[in-house]
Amino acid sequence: MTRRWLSRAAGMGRPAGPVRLVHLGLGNFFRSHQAWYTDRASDAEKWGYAAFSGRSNGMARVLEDQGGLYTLAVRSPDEDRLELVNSISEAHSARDHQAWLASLSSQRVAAVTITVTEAGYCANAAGGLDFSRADVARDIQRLRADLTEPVVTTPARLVAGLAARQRADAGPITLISCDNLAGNAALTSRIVGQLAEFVDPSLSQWITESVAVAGTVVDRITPRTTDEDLDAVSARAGYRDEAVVVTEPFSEWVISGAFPAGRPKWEDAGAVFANDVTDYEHRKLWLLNGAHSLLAYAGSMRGHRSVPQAIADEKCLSWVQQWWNEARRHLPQSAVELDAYSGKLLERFSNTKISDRLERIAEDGSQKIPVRVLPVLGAERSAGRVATGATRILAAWICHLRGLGAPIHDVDAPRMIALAQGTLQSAVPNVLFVLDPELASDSEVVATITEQCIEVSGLAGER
């Protein structure tokens, strides 16, 4: 029987550290990754987080009640390990804009980490800020009228916070993008700079002089928490925790950038600091995330619901390995290193204790597919190869947009669903044109994807 509720006020965990970090995107991944690394740093007691939700406010309320404490359930095939994470000192909802401005205004705050998913950056196809979005336009109007007005998009929240920091003369700060985006530092710098220039050119100049932007590669499989997970932790830990996070033993954090106001000793918790994260980024985006997309779309059409189920399907496994063989040709690591990395991925995918749902991974494919698949496909075409591993991922995604497999949850769903309708002969080039007009005019690629749509969906009569 559960004896008590998890709460820092009840003397559980260590005392809250001073707020010297801010986080945007209070989801499970942040709590299994950046917050965990901070909690495991050798100077953890000096670094507390003020963590803000991105959209949903429920978790902020739960963590506020628990004093920021939560349990990380680390599940390996052989054992489960429970870890109490102490690094969140304050939890705030997205609506608490004044707390956001106050946190960024503090001279003690040295860095802002960001996990808002690919869609949260409000980027257009060219990698700049999408000024055509209604929510972006509304936020711009508010900021131009009053820089303290509540805003809702990630770029606007960052600009508003940095404007507050400039007014307070609080000194330099580092933004750390921790989302699965190629060149996430460059993208963050670009969208913040573009919005700031549009709102207030003097603010844009201050940002250029005072704000560093660090790039990262992050990796830790972290599925959604279920009621069964909450009950299992309660039974074992002897307390009730409504903010449990379930994750795998493996984790990776590669960071490149400057920290003029300081940072925790994340390297003591296993983080790697590098001059350039590009090679790590490509390996992870292509081998792990690309395979995840393939399993999410093709696996769900074959009746699977989780990654372990899909990778146990010999057909899905063969498709993943074909994709890996193509992607590996364009990675700089040695064959030995890539063999070890791929082998570890298979172990991780097969971990039935981490039953990551294909439905979750399938979300926002319009944002994920371009960075996970198109670079390899382009490189293969330049070498004169069709790259049937890469095209199969595109075929599976197009079938997904046509209503097969996992439910569609995409930031650009209405447009992409409309493009994917009709005959395959029209749907395939229509969808490809949005990704890359050259692909849509590549008759060999279009023909291959059309045939693979039939292959992965099993609808032999569809054309």
Second form
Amino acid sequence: MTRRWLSRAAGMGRPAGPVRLVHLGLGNFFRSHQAWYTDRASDAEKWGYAAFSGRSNGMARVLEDQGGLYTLAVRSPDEDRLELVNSISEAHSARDHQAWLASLSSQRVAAVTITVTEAGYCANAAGGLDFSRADVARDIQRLRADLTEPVVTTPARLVAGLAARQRADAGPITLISCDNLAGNAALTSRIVGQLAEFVDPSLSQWITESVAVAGTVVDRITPRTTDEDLDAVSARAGYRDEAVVVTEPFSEWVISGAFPAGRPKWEDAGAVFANDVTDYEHRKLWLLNGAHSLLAYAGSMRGHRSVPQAIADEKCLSWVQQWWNEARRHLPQSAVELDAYSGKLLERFSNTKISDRLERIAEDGSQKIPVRVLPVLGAERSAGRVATGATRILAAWICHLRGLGAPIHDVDAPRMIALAQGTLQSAVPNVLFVLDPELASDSEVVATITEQCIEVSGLAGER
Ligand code: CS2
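With the form predicted on its own done, generate the form predicted together with ligand CS2 in the same format.
Everything in the complex follows now, all chains and molecules, and the chain you saw is the first one.
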């Protein structure tokens, strides 16, 4: 057992950089992606992060003890490359609201990156802020009474932070959404704008003038860290690190937006700046994340636990290929480019060293499925086709909500589980209605999904 702990105070790593970036959502993905890009930027020593937990606080405490340092284990089929990441200068728990307000009030802080998962934006089906949520209503009440009161939802924390910045006259700033959502910049603008308008119209005016919102496409498969990972890294590194993150060698970050207060030279670490991220976004959300959801539901019903296991199953692979053939008809990239992209995806999914659990990916399907599958289904329907690769993902998800395959962890679980009960003839249109009422009244789509529910659940026992 290693006795030495990873610790900046003990002189390990680079000295902490000045805090000029803030992050919301201190999970594994932030640590394998934005924090890593910042550490790899050519001007890294000038840019430190104050990183805040989304909801759970454990990681903030661990990182605080380690002075923000942690190890990224970049795991390819034949080696683990250990990289010490230095970009987190301060780690704070979600409860540390005063530190949050202080960070956003600092003139030095130029941007806020956000990874709070799809559900964290508190959006409704129309893509605006869901004012009917009790937590949102509570936060609004608090902010109306006092803009410095602790709040918990992402939109309210952002608005409270921006209000503090306005009071401090600290100048413009950029919000950078890094979650797997369609149009993540526009969604972030809407939820922040709507909440601010409700709380204080003059703040809303300042936000319009002073807050830029950048859109991004982010990609790096990052499974949950296991105890074995912690032990293996400690054994090799010669120090104990409780904040290890395991990830794959591949990574992508496409960014579009204005940075009136500056930013790190992320392009020197491989990030791509584009005028518009939409084409990249569709390619990633449909081909990678859509296939992931398919494997999570259909694969787990066939007894698989991880992505590499599921993709090695010929049946699952053929379903993924069928879905990809449908999705790529609606992507603008050339056939050669898309072949290369999906070839690389197959290689990434097959990396048995990255044991990404289907259970993780199956979470929050109610938030993921609309983004990943419905645009393709709709485009195919407009062309007069029922895309059976796309409908199979919906069928597999409905079976999951009926208790098959991976366990259900969903922010909207009680409602979705209730809708998926009863005969398939009623469950299918009931679930579809929540996604899109038009789909629920499309008898061809409903009939196809009903048959596919029988197909995928029947095949569940085949292996
Ligand atoms: C996954 C993503 O959680 C999920 O549903 O599809 O976390 C996926 O691993 C990342 O988007 C990869 O970049």
